[in-house]
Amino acid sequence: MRVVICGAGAVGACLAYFLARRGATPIVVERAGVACAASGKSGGFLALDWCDRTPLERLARRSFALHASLAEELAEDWGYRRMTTYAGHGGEGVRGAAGRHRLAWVADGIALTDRLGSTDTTAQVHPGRFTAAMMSAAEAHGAELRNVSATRIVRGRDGGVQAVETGDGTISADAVVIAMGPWSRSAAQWLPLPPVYGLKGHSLVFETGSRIPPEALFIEYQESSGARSSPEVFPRADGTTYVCAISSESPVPLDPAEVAPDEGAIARLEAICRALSPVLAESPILARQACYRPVTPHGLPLIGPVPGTKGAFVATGHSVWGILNAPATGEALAEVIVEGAAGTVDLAPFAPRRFG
């Protein structure tokens, strides 16, 4: 069974892996490179129970378990480790506020009020390395990666998928999956897809060495201008620390390679980091970047068959939980494509037909 996957982000790579393990032949088409967008520039934070009591609960719990088992099974170093996670607040007007917790690397002006997760419930990966490793594992089981751009879906007489046209020729296919993040909206020219949008976020990567232990932060912060932001801090196993904040609804460019930070956003984020931690204030900055998270109007991902087009599927719209939920999404959708139904996670809450 030949399955063309449009998009080599975390979801596309995981889907290729689970399809190949089930004997299918996945062909991943990606014009800009593996993990070229949010899958390479996100925090890589994982949480067991933060989606509980929502439609995402079973997907998230299954995926959290898969992250642990895949790290052990594939024995690839993509920075998987468990973390302790804290919440707090700080900024102008709250200097000296007391918190319930104290971390040596966090500035005195930041009050840590809650422990959100332990090493039993929160973890992390380096998202770019995780995605690249899953793509390599898929190729080892027979998947193929082609650096081309999909331009059209060719239908047969019955209206079902027959092939995918690319900038380098036509690829015959028994099925096609749209997994292009916010760029999935371009596939609406080919298929009746619900809308997918991009929410832009900004981030910095610091070289911190061993000075920050595996302790993640979620902070509500008031800037000197009075603006409020919600920085998230994720120290990584490779000696870097990732910090993100400041979202915007800037238009998504046609080419992922053209994504650039909004004017002034990085300067604001650097000022926040200096106030958050003396370690960050003293550490070199390795990357100043931005990416677009794929979001949907209803707040749920789109996972499953595209209505009215036999052999067409979609897997996108995961918002901030793309890295967390990529393995279970890939596993369950591979079951649907190859076996006709998902056995590990019920995908009904995310069926595209539910949302028009």
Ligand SMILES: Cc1cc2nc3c(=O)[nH]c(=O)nc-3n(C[C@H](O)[C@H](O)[C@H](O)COP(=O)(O)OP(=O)(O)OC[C@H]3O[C@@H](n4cnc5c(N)ncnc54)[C@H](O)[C@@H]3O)c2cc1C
The other form holds:
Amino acid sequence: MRVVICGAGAVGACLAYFLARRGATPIVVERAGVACAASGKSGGFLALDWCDRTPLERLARRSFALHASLAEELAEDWGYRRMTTYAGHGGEGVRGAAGRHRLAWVADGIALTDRLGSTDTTAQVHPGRFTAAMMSAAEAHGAELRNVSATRIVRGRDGGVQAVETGDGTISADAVVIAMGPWSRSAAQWLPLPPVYGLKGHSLVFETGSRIPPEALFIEYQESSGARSSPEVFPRADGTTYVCAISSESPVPLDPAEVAPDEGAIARLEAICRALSPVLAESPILARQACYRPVTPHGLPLIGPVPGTKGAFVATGHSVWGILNAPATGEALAEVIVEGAAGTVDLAPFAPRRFG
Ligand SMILES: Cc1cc2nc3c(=O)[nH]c(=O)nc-3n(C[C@H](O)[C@H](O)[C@H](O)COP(=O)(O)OP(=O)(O)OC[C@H]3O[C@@H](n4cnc5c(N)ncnc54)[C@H](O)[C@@H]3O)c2cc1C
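Form predicted on its own done, so how does the form predicted in complex with the ligand look?
Full assembly next; the chain just shown is listed first.
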């Protein structure tokens, strides 16, 4: 069974892996580069129970378990590790704020008020390395990666999927999956899909060496201008520390390679980081970047068959939990495509037909 997957982000790469493990032949077409978008520039934070009592609960719990088992089963190291996670607040110029927790690397002005997660419930991966490793593992099981852009779906007489047209010829297919993150909205010209948008976020990667232990922070912060933001800080196993904050609704560029930070956003984020931690204040910055998370109007991912077009599927709209939920999405959708139904997670809450 030839399945063309459009997009090599975390979702496309995980789907390719689970399809290949089930004996299908995935052909992943990627316009810009594996993990070039949010899947390479996001936090990579994982939580077991933060989606509990929402429609995402089963997907997130299954995914959290899969992240642990994949890290053990596959040979490559993508920085998977457990973390302790804290919440707090602070503001520019604040000194000696009181909090229940004290961490040596966090500035005095930041009050750490709660422990949000322990090493039983929170973890992380380096998202770009995770995505690349899943793509390599898929290739080792027979998947193929092609660096081309998907441009159209070719239908047979019955209206079902027959092939995918790319910038470099047509690929015949028994099934096609749209996994193009916020660019999935361009597939609405080829298929009857609900709208998918992109919300921009900015991030910095610092070279912090071994000075910050595996402690993640979620902070509510007030800048000197009065603007409020919610920086998230994730020290990584490779000696870097990732910090993201400052969302915007700037339009998604047509070409994923052209995503760039908004004017002024990086300077604001650098100032926030200097105030958050003396270690960050004196560490070299390795990357200043932005990316878009894919969002849907109803706030849930779209996972499953596209109504009215036999052989067409979609897997996108994972918003802030795309790295967490990519493995269980890939696993369950591979079951639907190859076996006709998902056995591991009920995908009904995410069925595209519900949102027509
Ligand atoms: C700042 C920020 C921090 C985040 N932090 C976390 C976190 O800590 N934990 C978490 O779980 N999630 C996090 N997320 C969310 C997560 O990053 C995303 O939900 C996830 O990466 C989406 O993956 P994806 O594969 O759906 O899409 P993407 O990563 O956007 O990949 C889509 C791919 O499709 C390709 N493409 C586009 N058009 C075409 C075409 N025509 N043909 C072929 N290929 C095409 C693109 O080049 C791209 O590679 C964060 C997001 C942001 C923005």
